[in-house]
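What follows is one chain in structure tokens, specifically the form predicted alone.
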Amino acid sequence: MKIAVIGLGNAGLPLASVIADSGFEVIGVDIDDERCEKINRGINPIPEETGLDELIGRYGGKRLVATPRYEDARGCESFIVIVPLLIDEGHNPDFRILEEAFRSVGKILKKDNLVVLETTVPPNTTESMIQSWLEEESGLQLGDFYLAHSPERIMTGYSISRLREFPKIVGGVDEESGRLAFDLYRKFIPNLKKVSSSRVAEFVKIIEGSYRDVNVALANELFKIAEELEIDFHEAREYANHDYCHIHLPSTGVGGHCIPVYPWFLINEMEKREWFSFAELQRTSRKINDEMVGYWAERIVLKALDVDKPLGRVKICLKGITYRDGVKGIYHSRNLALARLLARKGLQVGVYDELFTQGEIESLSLRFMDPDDADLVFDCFDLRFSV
């Protein structure tokens, strides 16, 4: 069997060489030539990604080729979707990178051909414009082909391991297409479950993100109450975390692909249903995480008073620019929108990051510092100053 990954990015990747670590012939569709050519040369083009160099130079360029041509995945059974689905300033879903590449699989698809999207999407996305641009495409109807949705459940920097250990969903937008999916990723996902719906697993993923957002939120606003009050918030979290409690850690606020992101699918479909009251929690977790940027930007100058220089003097160093610890990516990145605020409130601000070369922070419109260099450093992630 020959199965086509569609996407070969942060999650597509993992996910195709693990398919080929199976043993299954594997067809990579990207659209960055660059990023073919050097897996299929054996090198891996996402580093701190662990345990992915050796799959990549084991099947780069053998059991797993990658093509920017759709076309050269025409022989495949099976195609796994996955490409991003980002959002407008409005937090409205921009669906053209997926109408892309659904379209151009509808021009290869054959009878009894099975498609899977991994990408997040708002519920009923499967069912309706995902099945509708491949029947338009290739001119079958759904039963001719068989369509389903498992969403990924990756975390960037862990990705092989969660695919082989964490548990992994899969629902049909049908019976059979739901079976047929199912019999397909157990052969290469150790912890499968099959939901009755692909409706059912497109929700299970998008819930997940707004639990996460919703006590990210929580943590927040406790950490500010605590400062507040004088106690050592994070003593108080130790004991109270416990098999039935478990506070988050405060941050800048929620970055990268996911949490900020998947929330504003279930409150934007509730606000065109006008049902406002459904969504509230979450929309005040996500205006709670993202303020917390401003937050951090007034104790940073109330910090940078106490040094013995004028303000606009104080070089401040902020320490870790991208939107998660040891992750070279800034979607969405709190951290980065920290540094622009205080930049654009005239401060001396500068910033380190160790995944980033001083010229790749350059490029960024951000001044490069050094910590050493600093009057004030603020690490980002551990939400900690030193002078």
Ligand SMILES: NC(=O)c1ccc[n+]([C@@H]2O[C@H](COP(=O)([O-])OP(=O)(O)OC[C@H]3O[C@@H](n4cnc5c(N)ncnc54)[C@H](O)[C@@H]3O)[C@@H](O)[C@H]2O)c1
Second form
Amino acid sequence: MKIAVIGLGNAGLPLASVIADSGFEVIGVDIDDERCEKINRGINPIPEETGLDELIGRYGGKRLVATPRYEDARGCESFIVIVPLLIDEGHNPDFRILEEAFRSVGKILKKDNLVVLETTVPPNTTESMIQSWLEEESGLQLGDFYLAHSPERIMTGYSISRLREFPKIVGGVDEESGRLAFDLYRKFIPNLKKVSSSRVAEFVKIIEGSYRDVNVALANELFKIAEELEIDFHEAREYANHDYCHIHLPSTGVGGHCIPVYPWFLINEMEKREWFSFAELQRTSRKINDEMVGYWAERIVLKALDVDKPLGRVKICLKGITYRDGVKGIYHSRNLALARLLARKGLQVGVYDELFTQGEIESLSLRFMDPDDADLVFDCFDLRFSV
Ligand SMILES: NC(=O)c1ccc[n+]([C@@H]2O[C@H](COP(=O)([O-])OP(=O)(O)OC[C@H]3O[C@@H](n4cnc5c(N)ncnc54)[C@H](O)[C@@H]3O)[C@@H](O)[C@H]2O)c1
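And the form predicted together with the ligand, for comparison with the form predicted alone?
And the full complex, kicking off with our chain again.
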């Protein structure tokens, strides 16, 4: 059986490689020509992804063939789509990339094919928009083809092991689609569960993000209260946590492509329906987490005032600019936002991050600073100061 994976990015390529490693022939479709060429030469375009080098080296250009042409996937029986869903400034999803990908799949779709969406989407998307794009382009009706959702739950850097160990779920837009998608996925995903519908599968992924965001907001709020009351938050947290209480760690906020984005799918939908109070906790959590940048900026300024120099001459180094420790990504990075805020205030702020070269830091319009040359160092991940 031939399986097409549409989108060979950070999420799609590890999945395509794991499918190839399970014995299937995979046609990977990606509009990025250069990326396809690299993969076909056995070169891994995501070197930081553990275990991917070996799989691309073994299958690239052989059992896993990458192509920019959808037409090359015409012979496939199943299509797995994992292209990005962009979010505009009002936090509304922009479906253009998904629409283009699904309309292209629709053009080569045949009777009895199965299509599975993996991109995280607002509830209802698979059975409404996705289904109608496929029907319009293929001239087929659901029942002639099958459609399901199986949200990607990987973590950058550990995608291969997550696909092999972490529970993955799948749900169909109808009973038969769910069953067929489950039967296919269990051939390459060992820890697979079937849920009752694609709508449940969509919701599972979103509420996981909301849970994390709300709990980080609670940790941030409790941390600020503890500081005000001169209580060691970390000591208190250690003794408060047990099987039924899991207080998260405080932070400079929540960054990345996922957790700060997904709660908006629910907030916007509830507000569109005029149920303003239904998503109030999630809206407030978003605000608390985003405002942590202002809180830490104030703390850093207060600390800088203790240095025996005029404030404008204190050299402040922020350690860590990525959105998550150990991941070279800056999308919605609160650490980056903190550095920019302090620089805008006219302070002598520089940044250091062991994942970035001096040139890379300067290309972000930030000043590079070696922590050894600073008067004050703030570690953005463990939230500690050193002088
Ligand atoms: N990366 C993660 O850690 C992660 C985790 C969980 C979920 N996801 C989900 O996966 C989705 C994709 O994320 P990603 O990290 O792989 O993005 P990415 O930007 O790394 O990759 C997307 C790929 O899709 C390709 N592409 C764009 N338009 C296309 C089209 N019309 N046809 C074919 N290919 C096209 C791009 O060239 C790119 O290679 C996200 O929107 C999210 O829902 C990602």
